[in-house]
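Below, in structure tokens: the form predicted alone, a single chain.
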Amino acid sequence: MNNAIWLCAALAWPVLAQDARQIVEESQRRGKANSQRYEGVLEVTGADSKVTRKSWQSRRLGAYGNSKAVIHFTAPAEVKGVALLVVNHPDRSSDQWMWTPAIGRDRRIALQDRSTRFFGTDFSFEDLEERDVDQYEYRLTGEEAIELAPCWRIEARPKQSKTSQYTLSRMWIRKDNYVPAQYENFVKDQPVRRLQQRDIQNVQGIWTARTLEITDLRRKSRTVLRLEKLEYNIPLKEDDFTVQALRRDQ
């Protein structure tokens, strides 16, 4: 790269970085809801093409990146009752606890275990937390269509204060409704997980992806999550988002 081109690129970098952050902020703003509830139907396809099906119920309360969420498995029988509490923080990694009825106890998910799969799905524990905009540095790297929808392509790298299994995340945010169409997460510049968001519908004024497909690129497995009975801004109680509530709800 000659000096003139390098200088132009260097001068453009702050503008691109700021634009990227604004796009992500707008995406989060448009998806803002005080609460959310849905029933999730999951289809997990292993590297051997074996398919298993699971169901869970999800509840969420609070502002993006500073919220609480609970996931309860409802089927099949061997996972029914397993629950995960995620307490998101704007300035650090989430706190997570999992309740396992088979052993009758809860356990805190350690940071070093966040990269492991969540109960046989292709979501890791970290994938189930919310990612506040201030925990990343952003760069706009171009434009690209995902399934014919024009998107901004943005790179996000975690700041030092953020503990993450991923060294880099790429996201494609649709220009028409600001819904992220795709994410790719990297470890040491190697892609390890891809999340595609489809079946985008307007639900109570919020454009929402009703189908999520996450692929573990190393395991060659994938999980499709379909959101059913989705509701926003419904009455929920703070008391339902505690470790004690995980035990009480069984």
Second form
Amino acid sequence: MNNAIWLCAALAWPVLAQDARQIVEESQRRGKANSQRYEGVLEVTGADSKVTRKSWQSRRLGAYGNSKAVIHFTAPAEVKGVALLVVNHPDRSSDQWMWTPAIGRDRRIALQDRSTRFFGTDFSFEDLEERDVDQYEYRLTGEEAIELAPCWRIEARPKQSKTSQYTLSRMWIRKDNYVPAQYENFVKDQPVRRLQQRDIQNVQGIWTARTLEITDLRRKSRTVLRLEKLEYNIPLKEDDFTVQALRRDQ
Amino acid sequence: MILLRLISLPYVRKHLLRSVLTTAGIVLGVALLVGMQTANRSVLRAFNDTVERIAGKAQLQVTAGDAGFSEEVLERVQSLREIRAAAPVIEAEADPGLPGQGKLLILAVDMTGDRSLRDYDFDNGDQDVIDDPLIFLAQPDSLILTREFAGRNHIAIGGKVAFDTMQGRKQFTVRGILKAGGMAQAFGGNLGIMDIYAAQNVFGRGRHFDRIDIGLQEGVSLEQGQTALSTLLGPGFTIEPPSGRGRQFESLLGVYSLAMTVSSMFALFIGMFIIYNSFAIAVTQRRSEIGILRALGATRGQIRTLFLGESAVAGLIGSAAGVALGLVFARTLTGLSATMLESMFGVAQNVGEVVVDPGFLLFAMAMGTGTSIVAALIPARNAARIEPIQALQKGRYQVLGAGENRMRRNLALLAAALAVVCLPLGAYRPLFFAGFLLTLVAGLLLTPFLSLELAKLLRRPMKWLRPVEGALAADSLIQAPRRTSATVAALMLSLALVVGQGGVARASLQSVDEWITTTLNPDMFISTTENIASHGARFPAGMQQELESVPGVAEIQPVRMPRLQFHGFPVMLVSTELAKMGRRVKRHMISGDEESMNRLASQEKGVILSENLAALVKLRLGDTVELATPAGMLRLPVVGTIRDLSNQMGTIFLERSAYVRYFQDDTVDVFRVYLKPGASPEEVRGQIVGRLGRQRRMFVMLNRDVRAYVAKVMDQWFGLTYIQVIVAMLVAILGIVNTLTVSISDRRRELGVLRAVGGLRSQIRGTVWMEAAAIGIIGLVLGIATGAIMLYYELQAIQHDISGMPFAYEFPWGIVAMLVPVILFAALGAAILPAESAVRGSLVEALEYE
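Target state, the form predicted in complex with its partner chain; input state, the form predicted alone:
Zooming out: every chain and molecule, the one shown earlier first.
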């Protein structure tokens, strides 16, 4: 009897694996937009419960492995004008540059520095990358409800070609709208960051989480990002997503 | 042990003063050894400690000498798969102008990635600020201080610290405070951290980094990392573990450390003669005691062991006291050393505390005790040889036996002859140093004989000066040459050291003066620091045009002078517009033709070497110089060698355009400014400061200011001579007090008789004083003569073994003129107590003596 169960499980495995990738692909297909723009409000709550706030304006052209994004900080006054350019690639890690207007300099964020925190938030630089579906191996490990919404639980491991601080990402994708409800990122089998996506709304036909809460499980601090004035498929120019544009815009 | 307790202890108690003075020789020697070496080690340790703490988890560091390298190197390094983390760094000193706080070492890093190599342990409370690198990066005035520095200066988060930058004096906002410990202890806690891209502007680095700190991937060995980086970057880059910087610093300080070591070892050597003198005297004084012991059955071995045991105990006590005193010296010397090193090499040091190395202290104890035992070997042997019957024959032992005298003279002549033979064979360096040693040995062997002869020569003038006192004093010396000779030898050696060192100082000063007159001839110099040797901050190349537009300015020569390793020596690479310099500066040519040298070098067809570097690395006219640069190997022929004293280890002159191209660095350390005829230097300085002073950190120094600066540096360097003069004085005092105490003790009856037959106290006092003066004069004559020979050897060693600088032999008459009164004064001062003891003793007791 036991042997029969194992046999069934073994035969079912390729099907489940296929399903996992299909689910992620479907999730990405449903969330895909040619461009995106929003104003983000960040609230970082430190382990000592001290709260700091920042806001930025985000523009993105393209989607997933072929996208480019620029984040311009707008508040507080000390950081206004600081910008980050992220150029995602389908086959490798993204390139990132930071622009600091006060010294008129851009700096490249090295690949090896992607695991560091993104400017005091609980996101890392890597968390700002958009993941191409081909850069990971997927496995459906079960089903589980997140905030009462039934979800598929899928594990994603980066392929060898992908440089990532995470050895494993576990994601929960809602069955009703294919929006990821939660991610848990692991380093050497230890969970280090948890991202919860809430307040899911349909914006221009795309189901989108308007509130992202990321928790640094080691530091015990959390960052909440609220997406305001969110728009999809707006006209954006390719030229605005270059290092030269960062310099020019100041 | 029993003999030590029953025989030695009562003797020490009876002659407490002399025992203390004997031990003082070792105390002094060990104290100087410990003081100088500990100071030196503290400075080195402070540097290494700073390097280590700042390096964090970096396993390798990529540098290209002082020149730094272009930013693009970072991306190339980061692309290597062997590299886990590569963090760019700029290091520079800044003077916040806080009274008594010294300089801040600014460590400029890229906070977005630097934490993978360094732990930034911040104080609680500012977590939201500093843990948010965004504000830190967005605001170029951001600065992190250590808790120690902030606490000392009552600076809190949000507080301001100002220092001069290449954009004028600027205020920086403290946005983080590092917890004590770890990196925060680097540079004695005077550490500031800022953003590297802000620092490029602040310190005028352009788009350059000073170095890249490297963390390797797991499983990649240091060798594999080094190989991968070397292959990627080429020979112009140095890839070493952080400890390599410590070694470079040590090689930079090589000459200084050598001078410190030689001086301290010499002090110990001199101490040996004081011990020898005391034990030689003790043996003669205790002859009857030794005779009785021998008569009672004590073996020669037991007598020898008794004296060696005494010397070991004296050495141990003296060494312990010397170590304690040395640590006190070290506190003062450490500060002096750090100041001097900053002036000479531009390497600022913040030596927070004296580093005590227990191993070295044990070594110093062993050296002191060993020296004491070695010094007592001959007296102990002599004591063991005394026959009981001989012990009753008072007086005979003080006279040098004709046979002994002859043997010494013959040995001395042999040593001198061998030393002369070694002279023409000096190219083989071991023979040169053997010759030096043989000269010293000859001098020491001849000391008793020469002392005796000089005492005989002095008798006539002393008698003429004071018939009774002079004759008595001279006779005392003539009758007991052994009592005097060791003191004279100690005095001779210490004075020879002073004369030798003074001679080197004088020769250097003359060469420096000639060099300053011919080379440092611009009307003014513009530097980023008041210390020309320090290149922490640099000017942008564009400043040349701004300066040229100042009314009254005729010509500007931009100079960049980084240090780099060449054939294992830390040499200085001077890059400037050589055609311009050639027109303004008349060079002291060593080889080559000046006109063609300037022409070829300015056309990038060759380099010019300083004479000392050419000698050190054995390069001649036409030979190829290979310089590893960030842009690849630069190979150019030597088109001339000149006398240049810019750097102790030598200088390479390279046309500026070639430097800019190969080192990808167009910054400037110093602008040499020539004025139009009739222009007032003060007025032009005012104009320059008025136009550019607010925008940039700059020091406009007139020619006389630079000359004064160089003179100050030379003074600091030769400050060592003054320490040696003090040692010579102390040696003179110790030795003379010792000798006179024994002399008076030996002559108590003689002096008593003199007083009984009507001799005045003043006459006895005068006798003692004249004896002291005579010892001083004999020591001076022999010391000056030995010093004159030593100076020759020192100058040869400097030229061929140390820095390659060929200084002309110049006898230091000035130092000698200073030494004569100092030593005579010290001798007379040393005679005061013994003289008073001679006149105050009981007449009855004196007559009962024996």
